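Take a look at this single chain in structure tokens; it is the form predicted alone.
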Amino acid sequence: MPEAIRRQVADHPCYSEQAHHHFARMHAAVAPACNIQCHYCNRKYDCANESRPGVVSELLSPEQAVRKALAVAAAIPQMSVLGIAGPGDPLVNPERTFATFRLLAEKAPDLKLCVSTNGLALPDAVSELARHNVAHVTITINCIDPDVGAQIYPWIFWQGRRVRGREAAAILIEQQQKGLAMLAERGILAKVNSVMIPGVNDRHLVEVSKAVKAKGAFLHNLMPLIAEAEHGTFYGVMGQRSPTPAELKALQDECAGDMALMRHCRQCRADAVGLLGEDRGAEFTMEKVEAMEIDFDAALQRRLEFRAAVAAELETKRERAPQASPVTLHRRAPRPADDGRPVLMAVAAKRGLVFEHFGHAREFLIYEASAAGAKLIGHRRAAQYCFGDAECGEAEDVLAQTIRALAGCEAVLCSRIGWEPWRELEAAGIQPNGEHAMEPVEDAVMAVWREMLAAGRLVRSVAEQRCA
């Protein structure tokens, strides 16, 4: 990532892999209306146990959203970003969206402002986004071919009428690409989200990645389709499957090149609060927020002090880190045959540390460890997607489900683990490890990888050595 952009996203948890360990965000649910229909979307307003885009527990007015943002920022000094991501599209609700930004800029000017949009209304809103100092915009772009788009979007609402099929997809694609280029011209950082839908756009997304890079996107986030029947989406009801973790990783690796690829996305709710993976929204209902007494000046000072401390810590780590030698993009660097094969490891982490008890973890960060270092490649949820009422489905055995979620991993790092899960994990070919509690995640991952290498467990096959 270029140094100038790295500085811009240094405290943005959704745009920086490093920042997501330290900084928090809040999504203000002020935008209910939407101008397109996606086969993977069903906006629900009342299921507190679901964690996916489009779901909120409370729809807020701009005034309520700002009151809540100030309460969150006072209680969570890590908060650095206020984003509007729905539950509809923020740019289809411009009065509510920009009123929220204006009010917040007056009361908490230190917070970064973000918008997530489908892009249909983006070209007409770029000037207003710039006027309100919105420095980060995320666009969901799932295709650049209208024939593919017609399989994803049944309709759009465009210039006062409902447009369907290929024509609708063509209009949406044109608007998305135009808006993306306009953001780049204004110097507004653009991240592109793409939902990987097996059999629909999975192979096509390689071309999408090239196209959005050419238009000025600096970060591409390839996300797995969420398609459970209980969510009531078209894809869920029709049995469209989600990609496996291995399929998603293979696509991410194929798209990786000279544009940064986001791998730490949590596909958050439209009212998410707190650090990524640690949603604290239930602590900040409007009923609770209205009862809070807030010292705004003291809260601002705590936020500024926290950011300064984190910035100093990260800069020290950067200075101490060994300088990487330059490599030629898209070329496989030669390596010795005995340097050990890559290994996938799951980590029960919080705040960049091996922190969680195995039984308490509700998600695991997935790292690929190799002689080149530890690379975050994604995360996997460890519990039933929804534990709400009957319409959310019945919970399976959590341990069995977690073990299935960790398929492909050879080790799992956690702070503590009981005998029963230890035995079940070993039977599944996953080695538990509780010896690196409270250590930085990447240091712990590499320590375990080196232990496996020294034990002779990472010897490459003849075929792998030839490929290397």
Second form
Amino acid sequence: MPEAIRRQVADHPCYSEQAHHHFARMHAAVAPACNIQCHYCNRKYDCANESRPGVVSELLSPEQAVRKALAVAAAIPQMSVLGIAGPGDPLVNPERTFATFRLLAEKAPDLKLCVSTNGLALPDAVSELARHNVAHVTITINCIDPDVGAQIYPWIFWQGRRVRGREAAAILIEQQQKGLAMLAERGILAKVNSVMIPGVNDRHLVEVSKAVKAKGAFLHNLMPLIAEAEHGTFYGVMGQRSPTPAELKALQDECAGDMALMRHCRQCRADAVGLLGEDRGAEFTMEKVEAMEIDFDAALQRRLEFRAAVAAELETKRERAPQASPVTLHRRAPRPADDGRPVLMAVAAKRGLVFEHFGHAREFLIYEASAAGAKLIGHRRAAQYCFGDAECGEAEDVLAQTIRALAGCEAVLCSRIGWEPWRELEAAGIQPNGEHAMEPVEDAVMAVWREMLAAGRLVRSVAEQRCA
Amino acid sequence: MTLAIIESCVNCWACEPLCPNGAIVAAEPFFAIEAAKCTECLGDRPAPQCAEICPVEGAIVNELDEPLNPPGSLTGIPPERWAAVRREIAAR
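Complement to the form predicted alone: the form predicted together with the partner chain:
Every component of the complex follows; first up is the chain already shown.
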């Protein structure tokens, strides 16, 4: 990754794997209107217990959004980014979106601005984005073939008409590709999100990854489809399945040879607040925000100090390990035949450390440890008790669900763990490990891997050795 | 000749800027069309703009209370399938 881009994303949690351990963002839910329908989205949805794109609890005016952003930025010095990601499409609500950016830039010029769009209105918005110093744009691109697109997008609104089927997909694809190229020309960093939909675009995404790289995208984020019947989406209701973690990883590995891949995405709500994976939105409802007293200058000072401290810490780390880069380039390297096999491990992490009690973790970071080092390959959500809608259901035991979510992992690292989950994890073939509490995640993962290697548990099978 | 917005509206604002007559009001608890101003876009646009962009089936109706976007027409979910799934979820 070029040094200029590395610096540009160094404190953006959604664009840099390293930054996401330290920096927080807020999504301002000011953009309700949308100009397309995707089969994984339901425009009617709002549930405080759900976390996924397109879901919000409270729609804000630009003034309210800025008030909230300043409150968040005062309470959370890690805050470095304000993004607009919906609940519709920011560029279909240009007045609200750009008013939010304008007002925020006056009061908190240190915050980076970004948008996430479906791309249909992007070519017409690029100049305006540049004028407002929006330095990061994410486009969701699920296909470059209209026949594939016709299975994902039932309609788009285009030039005063609802256009359907293949024709709709063809227009959308053309606009997305045009918009992407225009961003690259302007030097605005473009990340591409793609939703992996088994049987629909899963094979096609390899081609998409190559195409968007050629057009100038600097980072590709392959995300699993979220589809549950109770979400009321086309895919959910029609029984379209989501990819398994193993299928997603295989696709990511296949695309990794072509471009930088993002593996730390949490598929946030359109009103998410805080560090990725720890939503603090409930602390900042408009009612609470209105009651907060804020010293803007002191808050700005705290943010700048925090950023300087993190930069210094990361600089030290980089000097210690010169190959580290904020976005990991996952390339397939030739393997020596006598090294141990790679192992997946789950980590109850916070701020880059083995931090949490197993039972308190809301999510686990998944690392692949091998002789080449520890590499983040994704995250899995821990099962949570849902106190929401009765329709959500609570059929299965929470511990059993979490253990199922960790399928494929051979160890789980946490700060502490109770006796019962310990026993159940062991029975499921996942070794709990509480010996590395508060250590940096990657060091801890590698220490556990080396212990497994020394214990002779990582010998490759004959077939694997032949492949290597 | 006038359209109306009914309670299934999700207040997404998509229709409001498109109306050539400025007939759409951000009313509470859901948006409304000022009947006197609505022309169903005749002469201005190829089709009623609010109904063309509205993402919610059934939310916009004509004078006969017929939805311009009937069930299944926007999501592609067959209504009988949706009904069956809802029964299934309720029974859990």
